[in-house]
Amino acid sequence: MKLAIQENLIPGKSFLEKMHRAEEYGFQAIEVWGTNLTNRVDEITKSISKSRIKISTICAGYRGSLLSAEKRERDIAVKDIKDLLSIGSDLGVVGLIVVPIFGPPQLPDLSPWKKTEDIEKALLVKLLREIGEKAEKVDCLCLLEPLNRYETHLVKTVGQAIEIVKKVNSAGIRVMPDFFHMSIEEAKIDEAIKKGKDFIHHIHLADSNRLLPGYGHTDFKARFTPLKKIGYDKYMALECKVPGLAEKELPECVNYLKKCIE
């Protein structure tokens, strides 16, 4: 298992110091954000060649939405889907992470016909069938991430998410937990974890309130083992908050999460 950090996370004023702070903390990668990334490219593109860390994944950055009650908003959203793997691929990264949706759904109850979430889920099927045939191309995930139930209402545990994944039978999609999430929505975290061996590409990292591990209740050592047990040995990205000096807390946590994985 390899650790990495989401790059807002960081202190430094350029990219590349970011990524040798990130070094220095013992963290092997970086999770870039994909708003403006087009923009960055260069920049990041640069800072990797001076510099051991690698880009991990992208996350999200994409306008619109796939589950849009508009057309407009849903063509937005695959067109820079798209574009952001495209961009992973040149960037190296594992996955480009995608939720299906933030909030109440948008799309109207057609009952007795079809029921909102049904309707959803078909579309969503439809439309990473697309995704999932430029993702293969070009050889970069897309990466579904499950939230919990005040940040979403349709795809809330790992199981929900290899749902997804079988119907639409894309190599290219792909499922990517959130410890904080799955506290919430998962009756069994070794289980889903257990259950999504072939699926999880990447994975979150964030205790029980939101904060870096070992802030919180969760067990960590406990959550890694049914990671261990299923030969995972991807990343694991944090994506939380850091309650003090990130200077003092990153390494800090780097070295807990290292005895947590022994």
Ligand code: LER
Given for the second form:
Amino acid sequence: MKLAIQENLIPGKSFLEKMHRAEEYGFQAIEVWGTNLTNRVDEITKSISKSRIKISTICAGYRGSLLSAEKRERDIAVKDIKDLLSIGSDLGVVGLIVVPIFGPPQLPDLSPWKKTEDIEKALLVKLLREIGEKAEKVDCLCLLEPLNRYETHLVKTVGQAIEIVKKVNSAGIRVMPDFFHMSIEEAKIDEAIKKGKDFIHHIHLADSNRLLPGYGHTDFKARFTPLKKIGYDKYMALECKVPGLAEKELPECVNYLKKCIE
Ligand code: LER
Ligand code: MN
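Okay, that's the form predicted on its own, but what's the structure of the form predicted together with the ligand?
Next comes the full complex, this chain leading.
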């Protein structure tokens, strides 16, 4: 298992400085945000060539909404996601993190013919087939992230994300659990991870309260046991609040996580 960290958590003025710091703290990669990435590709590419660590993933950053009632919004989301997959491919990342929908539904309830969620899932599968084709072509995964019930109404568990991935049936679409959301939504986290063996290609790390691992009540040693059992050898990126001084907290957190992984 390899440790990564979201770019905004690392101190430093330039991206290169952040890469050097991340490496110094013991991380193997940085997760970048997709917002405005087109304008930052040059700086990031130059920094990659001067650093020993990598870019693990791109987190969201597309405009529009895949499950909007407005076609224009859906088209923007699909286009931006495809563009970010191309950028991801150039940067050599594992994939782009995509949340199917934030908040409540934006599509109508057409019951008794079809309920909103049935329409949303059918539409999502259709759009993901198109996105999956692009992802396969550029060799950059589209990683579906389940969120907790306070942030989405639709894909909340790893099992639900896997169901969608199976329906899409594209090697370009995979799953990305976030330990914070899992601690709220999963009935049995070990089971969810076991089920995710062929689907999980990235993970977000945070404690139960969205703070740095070690500051909440998640038992990270126990969480990593099923991951080891399924042979998970990919990145886990910190996405959390850092209480205190990053320079002190982040290297300590790397040591703590490494001990939990041992
Ligand atoms: C939001 O809570 C989250 O976990 C992010 O990774 C969504 O992009
Ligand atoms: Mn997340």
